[in-house]
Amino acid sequence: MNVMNVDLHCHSTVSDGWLEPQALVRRAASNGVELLALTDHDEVRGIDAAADAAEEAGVRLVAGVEISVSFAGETVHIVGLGIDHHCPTLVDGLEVLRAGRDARARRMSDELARCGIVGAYDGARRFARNPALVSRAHFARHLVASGLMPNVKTVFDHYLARGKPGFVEHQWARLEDAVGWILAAGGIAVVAHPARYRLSAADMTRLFDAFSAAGGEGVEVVSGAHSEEEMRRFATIARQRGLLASRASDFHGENESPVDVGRCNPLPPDLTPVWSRLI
């Protein structure tokens, strides 16, 4: 069941990727995937039209979704896969999420406009295809176009991570939330790339112990922002607690992404694949 070629975990215009659900799945055909999860972020509305494509294109597709959590000072994501995508609970959740993302990004502007980038708001709106969801990608790309940076990674380096000037702080879900809204979905509740997370080897336990106790199951071992150290590290605390092991390559673009979709390290073979729940 390894040998599969399984993602996981990508992105579509429907949050912050730059392919729309039915080009990203002809993309992930092309490069030999066989079961492929749409996971936008705190959204699910691309997931007919992707299904739509994969069943064209011969894939099978994983209904998902990325819900930002707020944890210890930092955000973390929590995965859902194999979700029902129209479950009111999970719905109602990721609607309450994506009003407070409109608030964020004035609030971002408004911090980039105090160092001199002014606009920032309506420049990152045109990056977005859906206006509810913009992001910190869609400033950086903003910035990038308009010659500021040269890429979206020194914009987060220089404005937009944490202690950066457009950076703000933001209340997202609570995690016992999210994971509850993936359950009542009918999904199992997976934490995505989590070696990215500025938290400290307690803090770490902590997020791990609270994503059990809430009735999450697994963990994204194989990442495509993960090292190959990072992918030892989380596939020893997959045995040690018993998680399920996802492989996924998080892929937003073909020049964002370190890894294209379908394209990331294999899972160690002796870790229990997440998809064995889903196939």
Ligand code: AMP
The other form holds:
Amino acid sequence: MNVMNVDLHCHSTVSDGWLEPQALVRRAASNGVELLALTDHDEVRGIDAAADAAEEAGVRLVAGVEISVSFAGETVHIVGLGIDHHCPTLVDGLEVLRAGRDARARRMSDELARCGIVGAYDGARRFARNPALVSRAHFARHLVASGLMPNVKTVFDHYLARGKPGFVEHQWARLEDAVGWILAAGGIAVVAHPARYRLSAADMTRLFDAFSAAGGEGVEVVSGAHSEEEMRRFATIARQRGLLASRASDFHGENESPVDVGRCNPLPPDLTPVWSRLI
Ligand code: AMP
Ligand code: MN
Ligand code: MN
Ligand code: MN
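Return the form predicted in complex with the named molecule of this protein as a structure block, the form predicted on its own having already been given.
Next comes the full complex, this chain leading.
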């Protein structure tokens, strides 16, 4: 059997990954990845460096992005694949979206200070290679490095997940806008790690209905953030809705991610892979 090793979701230091785009591509290549998408949060400024490294390493690179969206009181992530990362509609939309992050990070720091954790804004900034993209992951790493918590997951469980003291509500992009920017850039929109959203069954149906109505076409069936049971649940949804299926590690770094780049399970063979439209 000759199944291509495809990984269409991972992060570099341009958002909250641990590896520079070049090093990430080299790791993917040594793990046997043949087709790789770099999908930094709300950012495309790692694509050019990744593309150069991919050419050297003999990997095919898909230009991607993971856009933060607010939907039904939850944060939902929409991945764009095969985008023109210079498209002004996309670039301008992402710039506006990123601009809200600094004030959010200051508010998070203020909330943490109320629980006795001071200086978290500066601490998180030290972990963020891209000052325009401070994410909760950077706060979590700072708290671990300070010795306050044993690992990143525990920080999220105690402080950073929705409803916890360091979580602040934030208005991300509208679903229709995020999908629209991806389509304007010639890309394919994909719902990232759908099992991770705390949505009612009715809201999950509304999400996929609105996503398709906006022109979205794909869903991550295999994700580093999915159990096998969750994978089967979204394989069924992909079949029922005729969605293209993606395979996605969501790799951030060696000690933080359950699945290494290129090391996810294969897609169920009856699904239509989203990469049939990318190669
Ligand atoms: P943000 O975009 O700032 O809200 O940060 C979201 C990022 O935080 C995700 O992309 C993950 O990297 C990380 N994250 C979110 N929830 C968790 C969790 N429960 N455990 C570990 N990392 C998480
Ligand atoms: Mn992340
Ligand atoms: Mn995500
Ligand atoms: Mn991701």
